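A single chain comes next, written as structure tokens; it is the form predicted on its own.
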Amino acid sequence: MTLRLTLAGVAVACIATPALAQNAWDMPTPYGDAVFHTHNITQFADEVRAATDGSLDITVHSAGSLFAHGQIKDSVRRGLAPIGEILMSQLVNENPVFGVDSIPFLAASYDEAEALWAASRGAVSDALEEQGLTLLFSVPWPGQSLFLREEVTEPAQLQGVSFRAYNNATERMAQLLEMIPTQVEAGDIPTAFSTGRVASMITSPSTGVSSQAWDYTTHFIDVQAWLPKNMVFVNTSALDGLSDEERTALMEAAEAAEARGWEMSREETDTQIAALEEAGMVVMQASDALAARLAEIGAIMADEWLEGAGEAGAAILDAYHAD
């Protein structure tokens, strides 16, 4: 009797552990902890689990843990992560429309970054529903800056310097620039300086305080080319699967991530550009010289985008300038 009870309590306990795990999602983030997208990610995280009793767990792998950050839109789409995280226009080869937000000086602040992604994100949401994911929320970098080992009055001092790139649009801009462009994720930005594959780059100054730019660069032009976005995306057969309850705790949580992580990116764009300069970087504006010959560039890359993304690119310009 007593074998029996214990064999019918292990069995109860196989059929219910199922049910109580079966909303345990893994969800892969390309930035460290240290990134304020990690911690409003984080939060989001605890959020969900609190507005449903822990039924949704998500787990966060921060710093491309789980999956590298190329790898991990591939990784949801197929449903070997249910959720994540990565830079939007890393998907601009796929479509244009993930591009839009790192056309250099279309959207230099957040006022105007806030209206293109009013005017974009439909587009971009329709983009990732044909491969079977949906769009929870997006957040922006700081604006994009110089980063240079000498100060920069001139374009002409920047040909020939090698260039870390993170994507088609920061590639495109050092050839445009006569530069060498590498692609060098987050991560390996300060091994890319030490061992000479760089010299100079753009980023946020999110990043230059989490690499320690400093150590291998001594000037910051603030130029706030443009604000590019993370987003978060599901895979759309898991939030399927979910109950409403649960579908609508993560919907409400993505809502108030979203909202709360541009108010982040705003704080963070003072406090890091201050932690740069207290670091002993020079942080300066850019001569009239260099600005115009960025201008320029941003014209150049405007009008090369519109005639990759066509019609659908052409209704998102003309609802953003609409606005």
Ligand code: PCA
The other form holds:
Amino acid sequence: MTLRLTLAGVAVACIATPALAQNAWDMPTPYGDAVFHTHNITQFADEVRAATDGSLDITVHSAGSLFAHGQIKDSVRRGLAPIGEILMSQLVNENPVFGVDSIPFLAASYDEAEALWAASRGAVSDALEEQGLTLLFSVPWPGQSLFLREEVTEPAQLQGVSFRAYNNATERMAQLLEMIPTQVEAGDIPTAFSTGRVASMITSPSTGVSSQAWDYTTHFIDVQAWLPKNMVFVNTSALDGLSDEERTALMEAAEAAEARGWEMSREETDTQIAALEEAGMVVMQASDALAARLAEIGAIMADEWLEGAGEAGAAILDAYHAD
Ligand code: PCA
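Form predicted together with ligand PCA, following the form predicted on its own:
Expanding to the full complex; the earlier chain stays at the top.
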């Protein structure tokens, strides 16, 4: 008797709660809570919740806690999670278009990266659509720079040095520098260095700070070679299952998140380089010899990319250079 009364009470309470989420969405993301991408996504989720009075309630699961980075895209494709974030270039084996933002010195400033994104967004969005995924927004990391354990002025000093890679392009770059690459997720960087698996890396000052690079490297060479992007996408069937109001709220929040994210990223570049310096790292520019070798490698990688990307790739580069 008591039990039945209690259950009836619960049922009434549920019906009477207007903010009860109709759609509770889990959102796997790869990077940690301290990273600006995650801050931006948390704000995106907050805005969607507010704009829908809680009927679309996105819970962010950061740092690969729900699905590992390498599984997030397929999890969203299969509907195990309706929405997620990954590093775009992680999918380059599926379609070269996903790797256009990781070619050294093709687009090495924010203005160039913006123009490259304008030229490639349609192709990226189409490639996702083929898999039943809808692109929501994409935000770049600050320029990728070198973290080393000694002052390097000659490219030959890098030969044989172990190197942390995070995608095909970083691995290829290491090979061309005659370094020894190992793939390591951002969250595993401190362990990979402390256990001696790697002794150098190229990444943003943001990731340098979030992984406390000063604990295991000493020199930061400010090359800002490219600005790789994260992207947020949604399972298209899940999107179709939303009400018009919810879908509009999601799309509007996505547009705002893209603009805000680019702004956050721009601001990060200088503040996080300053934080590295503050923590004791030597911040320096590339020597002429190193800059020249990196430029050569960029040209080789651009050719290789174009060879793989064919006409679709050429069309993107034409649109980019016409901008
Ligand atoms: N941070 C991520 C990707 C690029 C970046 O700046 C990483 O190092 O894994």
